[in-house]
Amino acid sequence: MSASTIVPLRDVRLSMTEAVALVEPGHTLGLGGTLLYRRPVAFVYELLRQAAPPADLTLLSFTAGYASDLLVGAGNISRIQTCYFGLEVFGLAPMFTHRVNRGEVQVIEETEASLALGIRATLSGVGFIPSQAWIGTDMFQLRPDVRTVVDPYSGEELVAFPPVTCDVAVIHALVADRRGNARLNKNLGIDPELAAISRQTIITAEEVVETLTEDVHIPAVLVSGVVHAPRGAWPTSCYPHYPIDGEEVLRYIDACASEQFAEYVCQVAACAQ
């Protein structure tokens, strides 16, 4: 092969600003991370900086926090599709726990089970994934849409759990490459799942390097842009580069007790630019 047909390696890096302009009203919205840690608030800050943040979208999350409290909080979440919603040590999610109880987001009770089953499914490309999970219990009062199914082999009734789909992934990584290969250390939650599952995967990174070969966690592959984010998870934590910020979090709460969530927003997003 001659030099001049050699074709050169993807380059997918962006701008912050280039990456939230792929998120669109109606999306799922999937944002990666657990609890406190490597939680892509970078991204979340610059989608809330925009003019016109894209609305009625459905918010994905294993396990949602604090960035997703923020996009709850400004009204940009119609849905929310998650099995825990918190704060962790901290308490309540202050705005979720606010618009929940007024009514004014929709709640799709999900499990751990439900969450891994659906993505399975997605996965595998089939309508539903069968499991015992969910039997015996209240699950279905608040999830009319699950069905069950009979085992054509035993005669068992089983739960048929639905694919869980993603319009736009966000997760922060460690360490990323040009072409979008991407490390997040040993905490994994389900973001290699969610990045698969996903039609488009965004990862904000600490680092990103001309080329990452080992304790790749996330492959190019799946990966439609890089955006380079030092302290992107920042107040919540990126283990070993910082630990959560405890009272930038207390701080957050305070603002919402004192019906100041829009000030904390603009403050915290132009102290980001």
Second form
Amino acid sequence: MSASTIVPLRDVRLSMTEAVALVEPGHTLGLGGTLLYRRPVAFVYELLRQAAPPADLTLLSFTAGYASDLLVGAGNISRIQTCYFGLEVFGLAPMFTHRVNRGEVQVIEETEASLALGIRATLSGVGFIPSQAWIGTDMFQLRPDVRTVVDPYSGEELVAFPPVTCDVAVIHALVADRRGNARLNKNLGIDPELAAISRQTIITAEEVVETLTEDVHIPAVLVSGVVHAPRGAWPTSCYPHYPIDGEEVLRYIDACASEQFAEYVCQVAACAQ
Amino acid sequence: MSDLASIDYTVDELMAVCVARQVQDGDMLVHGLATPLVAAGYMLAFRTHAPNVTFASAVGQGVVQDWAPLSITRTEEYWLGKAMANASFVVTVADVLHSFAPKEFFRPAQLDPYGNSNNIAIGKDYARPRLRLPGAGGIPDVSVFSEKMYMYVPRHSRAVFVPQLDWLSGMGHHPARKRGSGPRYLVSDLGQFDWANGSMRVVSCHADVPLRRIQAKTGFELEIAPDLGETPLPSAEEIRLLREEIDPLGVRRLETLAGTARRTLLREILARERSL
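Target state, the form predicted together with the partner chain; input state, the form predicted on its own:
After this comes the whole thing, all chains and molecules, with the earlier chain placed first.
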């Protein structure tokens, strides 16, 4: 008998409680999906259900929406790294707007290019990626840490986008296998690259199967844990399984407008009280 | 022979028609975030004079050569279901955006006379703004090289059209510009505008909107086109397409509303969408 037949297949399945314990105070937490699409909402609910959720987090989200707003409202986020924070056609993200207006959280002002190229810098292992973006705008006043370089060939001044890094990324998948391979839908956002730049990546999945053999967007080698989370993106969408629950998004907005944020969170996250 | 004078239309429909008329057949058109008025105009162009346009979307980062009725909760059925190809946002931004050189309509929160824009925050204290906005998305990236920036403002006011921006996140007709162009065109609920001489200029007033009203609602002196006229009215067929086929739920109207009225309309649309 060869040795390989007795080595068990890797199994990285976790409970949601085990998964949220991977997030430590001060971490950069990356949320997969975009806007109101395929966000890891069940993970965020579980995080908020903890007696003492990790604080002083940096939230990294290409575009931030409902799930991010819950974390910001709950006070766990000190810094927000995004290029858009809102509820799309539903309007402003209430707790983000409220807390930033009061100076309670810091925004690390990003754009599509600074995030995409900052991710590329990390993936390439270089200190920056140059771009024509931002030159002539006020972005450098909002991000004094971002510098420019001179193109050695043309002499043109270019922005030098610094690397974007992440400690724990959480990505909701349509299906994952127990080794960590995950399949998304076509609305990828930055998820394949986010998994690659993060020190740890957690997959929450509508379905967990024995083995995936095709159409894998995130290979197991990048994945630390898989959590079975049916309807785990609700009330954001998980195409083609379910659309956005617009009524729930409006219920959230109304709760915030009547200063019932804490009550809303307790209800959806089913807190112990 | 024409029933133009008797056509009943609303200002959101007129703006969608104005957007459609800026589309040329063969264009590559980007749908931004939460811009249903523009989506209605793009679809109208596709259904009338521009069947060879290609749409690209921030939802799913896909390319589509087809149309679908506007939706709120089911936009992915269109953007994913009908997409010929999709890419991650990193690939889209880093690899393909420059070569596609798309046309896009942007909605500025503040706009100065030169077409520079602000979508960051209202107020000069960045750490404690008067109103934090969602953010600039890709505007600081694209506006510095684009040749095809278009603008729309569904609620024309002195809060939007300001002499001085709080923050410049979108580059207009600006002395630091090295490539591309400032915005070409703007439609609001009051009129149509361009920057033919680098400064915002009124080109036409919508029906029943006097020029003095447009000037009064603009926080800086507008240039006036020598051939200033009235915005051409929508045709009966354009209005029929918008109401019956492209946007029967009325999603485009959300952009003209705020506060409670907007939330009420959202609830109505969601109820109708669920029953489809």
